[in-house]
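Consider the single chain below, provided in structure tokens and representing the form predicted alone.
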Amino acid sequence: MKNRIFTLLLAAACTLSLRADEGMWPLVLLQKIQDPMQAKGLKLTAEQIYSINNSSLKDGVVRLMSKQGRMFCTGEIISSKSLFLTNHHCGYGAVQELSTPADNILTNGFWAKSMTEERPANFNIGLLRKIEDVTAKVLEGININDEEGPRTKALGDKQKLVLAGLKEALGDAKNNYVVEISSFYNGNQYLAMYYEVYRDIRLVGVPPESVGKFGGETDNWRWPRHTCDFSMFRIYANEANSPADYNVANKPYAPKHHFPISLKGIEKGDFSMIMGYPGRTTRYTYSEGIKYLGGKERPMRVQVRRDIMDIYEEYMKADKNIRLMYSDKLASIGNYWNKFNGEAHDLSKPGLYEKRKAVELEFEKWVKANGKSDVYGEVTSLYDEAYLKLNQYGLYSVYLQDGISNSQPMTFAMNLIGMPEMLNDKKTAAIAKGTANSMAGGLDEMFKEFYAPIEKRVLASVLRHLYEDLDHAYLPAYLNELVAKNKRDYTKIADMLWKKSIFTDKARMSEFLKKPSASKLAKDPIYMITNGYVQKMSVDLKPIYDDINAKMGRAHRLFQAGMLEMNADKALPPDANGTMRLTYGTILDYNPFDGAHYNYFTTAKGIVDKYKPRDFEFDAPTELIDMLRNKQYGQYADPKDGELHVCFLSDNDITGGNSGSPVLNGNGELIGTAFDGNWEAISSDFMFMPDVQRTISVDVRFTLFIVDKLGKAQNIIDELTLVK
């Protein structure tokens, strides 16, 4: 069975040129798409883009990672001293952490005029060093149709074993590496990614928030755009150019590659490619999944998030200090609120469901006609059974993610789930007390972005959604009792919880953590609700979720393998999965709807036209507005029309995680930084839409204009390799 799958993958890879514009391509497949890329205008070879043994473009692309290892954005190295560029919204959290009311660099911007002024940022970056195909190792002794439960366990055990071996083979360097084994084609292929992780990252420059977020949520996912969505950081290393913890003695990392920057401009039809770390796409989602997401799951996420955002914005607009405190939270919730809102609209429209259904019917016919029922015959029934249960029980996990996890007191309570049992057990009591002591040391950070009036109202909103939207049989008994007793007055319930719970007051929480009590925690009302909800999911609903996941996982794997076999003469790009990908296309305009046309670039004139002094979303520094009105563009004006180009469009295929990715011309020179997709293709994670799907990028010349003219950071400009 394994050999047959390898043959299918090879057959698919050999035909990639058939649909080369669609897809986020793994770097190991670049040799297969080199010809169509060069036909569109690429001047480089696949080896110059991705090479293990030699310097290549991939060495200039960075993967932004939290200190805990979670990937969240992309960036690109733009100087020999490891200066790197990413989006403003990618650096937002780090900049906010460095800001105070007295030194609000989030609002005012920041430019280090020397390396000694650069400030430590609280995240890591990973540099991809190599990719290794480990499919044979992972699937050794495991067949595609093995019984699901034992197969899942065997697969998990094998991945751990293989991963341990890969790390051990790194020797002394293993402490500086993160190695991840990623699944491609829904478990039909496995590639190991080796990331060298640098831990000393420092903020170099960021424009004022009014520049980096110009347009706010009103313009989010929309074209035309006029935001300068960028921030700049630097990677530091020890004397050996290796990763090291922050130390003033560290030196700028010497990169294997940095991107030269083109000031020549772009034109419609020019080749463009993007390298980065797209998060997740699900372009093989079953038709019933489209119906579930568009009709139930996405609309509920939208409503829960919108209610929380409304509370945030009410207070943020009234108080600039609250705005600073909650700005990162609002941005985090709001970005995907907008995306989910668009997906709820698009996925519920006629078209996509019918197209998926047609593909599935063709697949079923092919299975029967080719005698493949013994391998793929159960795909349809597996999907139908899984989605039937997901429609009944799927929202419980949604409300844990989008509701409870967005209430800070409930999140605090989640951190202590299981502690009463541990405290009552002599074997684990010391561990529990150690956990409490550790949490006590982090209370200042936990309550740094905690404003009681906001959090009390958010708590009431979350409780209302839980009770009004879900089956009460799977809610905590205590919550059901509270709602009945208080006649669905959620404000009153929140007031009561606020007065009694340790999780709503820093002093009470500190007192508890110094001397943790099992009985006190178990009786805490917010703990009772949060713990009760988690217990319902992890105990009562666990068999249901296990069954859903088992059926869904098996159906995905079989359907993908079958589609590869059925379409052996066509290219089937693998879904994005957080690994480095390349997408290529052209600079291109589009027609969003009947009678309308969108140009492929915007200019500074649009900023002046949208500018509203003291507006929450469309304010801008008066110095910037004056320069733009007087057209003081310097060397950053376009050589053909004399205007300052701000943002541009390309038909590159990207998704979340690509934020901050380098947009490159055919010579591998930087022309912009990707930061968004467009509203008309908001559902592109589910289907490629070549007629309207566009990537929105900041023109690098506008970025440099802001650095130079507004930031007056000539020292940064002097570092760069500019191509005129």
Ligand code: ARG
Given for the second form:
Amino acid sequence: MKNRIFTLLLAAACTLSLRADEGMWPLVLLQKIQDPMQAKGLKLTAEQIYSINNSSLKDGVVRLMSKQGRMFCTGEIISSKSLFLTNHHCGYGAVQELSTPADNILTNGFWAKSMTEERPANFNIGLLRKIEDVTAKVLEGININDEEGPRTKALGDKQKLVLAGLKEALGDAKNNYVVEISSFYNGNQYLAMYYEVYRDIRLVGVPPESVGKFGGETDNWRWPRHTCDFSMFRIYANEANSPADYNVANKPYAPKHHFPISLKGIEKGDFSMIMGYPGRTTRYTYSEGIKYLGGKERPMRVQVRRDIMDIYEEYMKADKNIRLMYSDKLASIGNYWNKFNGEAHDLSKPGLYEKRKAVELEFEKWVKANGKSDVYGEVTSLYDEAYLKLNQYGLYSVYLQDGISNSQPMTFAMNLIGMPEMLNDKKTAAIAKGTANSMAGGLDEMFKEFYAPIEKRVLASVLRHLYEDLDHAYLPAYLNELVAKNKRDYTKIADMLWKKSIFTDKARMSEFLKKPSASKLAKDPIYMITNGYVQKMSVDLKPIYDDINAKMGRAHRLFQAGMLEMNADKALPPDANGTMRLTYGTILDYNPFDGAHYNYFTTAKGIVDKYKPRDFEFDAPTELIDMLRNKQYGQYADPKDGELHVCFLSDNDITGGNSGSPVLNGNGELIGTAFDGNWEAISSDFMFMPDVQRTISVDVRFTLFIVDKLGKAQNIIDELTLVK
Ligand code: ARG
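For comparison with the form predicted alone, kindly provide the form predicted together with the ligand.
Shown next: the complete complex, the earlier chain at its head.
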């Protein structure tokens, strides 16, 4: 199976046309797309981009990971002392954490004028060291068509076993490595990725929020754009250049590659490539799925999120300390509120559904004509059954994520689920008490970004959505009673919960955690609602969800395998899965709608035009506006037109996770940092749209202008390799 897919893909990759190319290409396939890339203007070889034995461009690409190991963004190393660039919105959480009302670097910006001023940032980065094809090991003794339940179990066990073996083989180095086995083509191929993880990361520079997030949620996912969406960090290592915990004595990590920066400018038609970590695409989504997402799931999520955002914004606009406190929460709910809103619209209008349906009909015809029904015959019915149930029950899990998890008191309660039972059991009571006591120590942290007036209204809003939007049969009985008794007055209910629950007040929660009581917790009204909801999901709804997942997983795998077999002569790039990919294309403008044309770059003039003093989203430092009005651009002006170019477009294929990725010219020099996609292709995770799909990047000359002229950080500029 593995070999067949590989061979198919390789053949396919060679027949690419010169049109905008779909594809977030895995590095192991680069050799096969070298010709089309060079035809478009690449001056390097595939080996210079990704080499198994020598240093190559891929060594300059960093994977941003939370302390818990979750990948969230990309960055690029730009100096021999491992200074790296990423997006402002990627460094946002770390910068917010380093900010206080008295030293608000999120609002004011921050520039370390020497390494001693750099501040420890709360995330890790991974460097990709090795890729290993483990398909044969993982799928040994497991067949594509085995009965789903036992197959899933066997596969899970096997993956664990293989992973443990790979880690063990690393010897002492294993503590510095994260190894992930990633599924490609929905379970048809498995590659192990080895990341060496550096844990001492420090903030070097970040522009004021009004620059790094200029345009806010209004401009987010839109062109024309004027956001300088970047921040800069540095990787630190021990004496041996290896990962180490934070220590003042650590030294800048010496990277295997850093990107030179081009000040030469770009032009329409120039080659551009982006390397980075796209998180997830689902371009093989079944037509019924398009219908469900566009008609139901996305619209509901948009409402749940929007209501919470409105509450946040009301208080944030009135008080800058509240703004600081809730900025990261607003940004993370808002970013996908915005995207889901676009998807809800796109997926429910004619077009996408019909296109998917056409592909499926063709697939079914091919299955029959080629006598493949014994392998692929059940795909359609599996999907139909799964989506029928998802339509009925899918929102419960969505509301757990977008509703309950966005209420802090409910999230606190969720952390204690199961504790009453543990306290009541002699064997586990001591453990439960220990957990509670240690939680008490973390309360300051938990309540650090908690503003009661906001949280009380968010709670009311979440409860309203649960009761008004979902079938009451699967809601906790207590919630149903409460709502009926209070005649759907959710404000009144939230008021009552606020007074009675321990989860709404730090002192009450502290008192409880120090002396936890099973009966008190079991009777806590917020605990009753949250626990009740989770119980419904994990007991009543569990068989339903298990069934949906099994059918869906099987259908995806078979459909994907069948599509590969059916398209043996075409390129079918695998969906994004959080592993390093490369996308190549050209700098390009587009026509967003009939009668309109969008240029491929924006200039500083647009910032001055959009500037609105004291606005929540379009404010900017007056110092910057003055400089832009006086056109003091120095070496960052475009050599052709003398303007300061701020953002640009290319037809590269990226998605969330690529944020912060290096945008490179044909020589492998940095020309920009990717930070967004455009509105007309907001549904690109479901379908590649060559005519309108564009990546939005900050022009690196704008980034350096801000570092140099606004940040006055000559020390940073001096570190770089500039190509003029
Ligand atoms: N849309 C961008 C992305 O997902 C993130 C932009 C962040 N800016 C914002 N205003 N929320 O890659």
